[in-house]
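Shown next as structure tokens: one chain only, the form predicted on its own.
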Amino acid sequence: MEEILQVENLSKSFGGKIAVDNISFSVPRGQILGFLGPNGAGKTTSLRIIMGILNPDKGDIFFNFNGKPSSLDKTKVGYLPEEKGLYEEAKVLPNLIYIGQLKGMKKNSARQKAQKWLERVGLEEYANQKFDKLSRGMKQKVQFIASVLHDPEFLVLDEPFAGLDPVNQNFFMQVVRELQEQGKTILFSAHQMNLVEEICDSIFLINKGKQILSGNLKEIKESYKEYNVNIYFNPENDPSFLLDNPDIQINKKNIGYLNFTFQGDNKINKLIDQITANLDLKEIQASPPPLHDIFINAVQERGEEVDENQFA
């Protein structure tokens, strides 16, 4: 599969402290890659290097917009930075028009597209409001418009859900899906793994500047042989046959209900058949662990620590 971005052996330190430690990854064209990890993991530093804002200590970055490796072409890349990059004292619409012109757009085209996007995100009535008078969530929406206004091939989003309530988070996830359907390639940086794992094709997990886990998201979850299982059954049934199973760890038990973790290496279907044969079931739910848990376990398997408070 053709890659639109390739990062090789990237490293960066500040005052002797390693922020990015020899990471390598690529982003296939047309896919959404989640660049995930806790706050302070090195995500933003990596993206700033990719966008040419910082220079790496070592490593190489290649883009592929025309069928061959090339340097960064900012007219083909949209960037939503973690920090705000618009003029605080300028009004919203002139801000967006100016950014569009910087990316090679004609003024009238930038105006028309900016107005359409403001309508799309519900901010058309704030077009002539000063940027610094907007709420945090509104500012994030305007920043997002600035990143997509010039119709880039490749979109880099650094913490795109910052300042957004759940309704607007879902709205932007829908917008991102639509952009992918239009052929855009998207690199997400975020610490809310539960949000972005819903839309990512592949992931790159980082902790303390180091690569932890990467690859196709579906394949990673399928390879992780652990399931969280909820069963609701007739209270008169006896579930004791499950309590003696060495692959099962009971988490919660009530009359007519069990929640447990199952580690059985491809035996989940056999277990479900056994449960169905022995219990009068009302409902059964079996799901692999969320990406957050996979990340924590992967870090711990390396003998490292992660501060879960940094995911908040």
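Take the two forms, find the largest set of C-alpha atoms that superpose within 1.5 Å, and that set is the rigid core. Residue numbers count along the first chain shown, from 1. Please read these numbers as outputs of a predicted model, since none were measured by experiment. What changes on going to the form predicted together with the partner chain:
Tyr232 shows a C-alpha shift of 2 Å or greater between these two forms [criterion: core-superposed Cα displacement of 2 Å]. Remark: with the core as the superposition reference, the CA shift of Asn64 between these two forms stays below 2 Å.
Rigid-body analysis between these two forms: the smaller part rotates 13° against the larger, C-alpha superposition.
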The other form holds:
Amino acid sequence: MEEILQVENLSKSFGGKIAVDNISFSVPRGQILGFLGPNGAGKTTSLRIIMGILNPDKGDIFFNFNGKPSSLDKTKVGYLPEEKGLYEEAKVLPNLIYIGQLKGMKKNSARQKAQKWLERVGLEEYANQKFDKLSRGMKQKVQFIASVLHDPEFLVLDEPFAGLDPVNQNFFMQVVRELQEQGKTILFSAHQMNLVEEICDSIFLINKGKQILSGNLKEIKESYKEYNVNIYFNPENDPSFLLDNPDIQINKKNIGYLNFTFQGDNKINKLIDQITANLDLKEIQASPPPLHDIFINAVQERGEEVDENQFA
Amino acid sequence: MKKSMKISLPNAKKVAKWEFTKGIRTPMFLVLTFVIPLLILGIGSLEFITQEFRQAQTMELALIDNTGEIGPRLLEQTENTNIQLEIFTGSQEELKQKTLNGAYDGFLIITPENLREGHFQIFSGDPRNIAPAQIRPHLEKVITEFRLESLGLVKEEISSATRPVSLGVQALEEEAPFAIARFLVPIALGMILLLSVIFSGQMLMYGVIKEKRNRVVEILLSSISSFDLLTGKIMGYGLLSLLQVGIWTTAGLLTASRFVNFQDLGLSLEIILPPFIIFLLGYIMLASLFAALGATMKEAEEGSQAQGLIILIPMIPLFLSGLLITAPNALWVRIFTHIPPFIPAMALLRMGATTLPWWEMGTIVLALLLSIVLFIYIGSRIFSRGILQYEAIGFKDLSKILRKKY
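Show the other one: the form predicted together with the partner chain, since we just had the form predicted on its own.
Every chain and every other molecule in the complex is listed next, the one we just looked at coming first.
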């Protein structure tokens, strides 16, 4: 598959502190790549280097627009920075038109596109409001429009869901999916892994500047050969046959409820048959492990520690 | 990943247009641009109105003339003026009482003694009602003519002897008299430069600090280069400054036209153009310094303190204007005229005091152009690297930014 971005051996440090340590990854055209890791992992620094805002100490970045290898063409890339903001005293529409013009759009086209996008996100009434009069969620929507207004081939979104309520988070995820359906390639960073894993095609996990894990999300999950299982059953039943199974590790136990990890890969069907035969089941859920757990496992396998507070 | 310092003029123009239209609507710009000309016009009008009022105010004076000669002549001389003169024939005590009772603003006594000594006194109940400057020229003329007549001169001889003397200065290589504009234009532009740098330079610096605080800079730098962004900002604020200067100059000229005949100043393109070039390039140089300074700061309060310092440094030559005007071609003066950030103020002051040789104009313009490129380069490096720190930048960070890839 053709790659729109290729990052090779990228390193960056600030005053002796390593922010990004020799990372390499690529973004296949038309896919959504989640650049994931806890706060302070080096995600924003990496994205700023990709966007040409910072220079790397080491490493190379290659783009491929319209099937041709090229350097960074800022008119073909949309960028939503982590530190969000536009001109506070200026009105919403002029703010968007200005950013569109800087991205190479004609004024009229920028105006039309901005109006369409404002309608799409339900902010058409606010076109002539000053930016600083908007709520945080509205500001984030306007800032998002600024990054997609010029119809870029490649979209770089740095923490697009941070600080949003669940309704707005869902809204943004839906828009990201729509953009992918239109053929856009999307690279986004986030620290709320469980929230974003459902929209990623592939992931790149980073911790303390170092590459932890990368690849196709489905393949990574399958490679773990592990299931997280929740069962709800009649409280009078005895689930002890599960406790004796060497492939099962109990995480949580209540009367009529069990949560456990099953490391049996293709034996999962057999296990479900066994459970349904022995217990009066009310509900059963068996799913691959969440991304968060995969990340923690991968970091611990490297002999490193994870600070759970960094995911807040 | 190497970034070139090549400028994209279309991008810079877009930024300039945005900054200009944004800046022109700010209350600070509107107040400074229109309040200052109103003040200039107001002060001019006040001067004009008070003069008119003073001339329209009639001064009623009585005169005891013990010589019998001066009274009638002075009466004739002050006809059709705002001095109402009356020859009083009563006693001095009587006149004093009448004056104190308000019949006259004051009285004058002319005796052979004070005619000989040339010293006269107006007595008044309220001296604030007396404007000696109004009556003195009339009295002086009458007495001088009387004295000359006493020496036996006839009317034509007196007219010849009292013809006013004028003194002009003629440049050897020019046919026309020395144009005062050669002095006035550079000095006036120096003053305007100071005001422009104080006001629009301040706006530019606060604009940069604000952009840093609003976090808008990251999206700008992901769209265009820091060099284009900074150049556009300087262009935009430069245009704002030119508009402001244009409005101020128009107001100043309108006010001055009440007192000065512009034809006498000898204004010409040849006189205006060279100092204007220095003014323009000087403004760009100082504006880029302000923008770079703004990029190193976190808060506007910090900016206002530092701004005092940065205004002071380039304007030091203005405080040494006395020295510069008396020795405009001294070696140290010539050297400092080529060292940024003193170039614009030094050059303008020297242009007011002397005519700079063409080769020196060339080296000054070259030094200015090089300084502009240097300051914009340094400014854009700080702008693109330092601005993302969202904190104040110390000297240590600054040297790092300038020395290596950041």
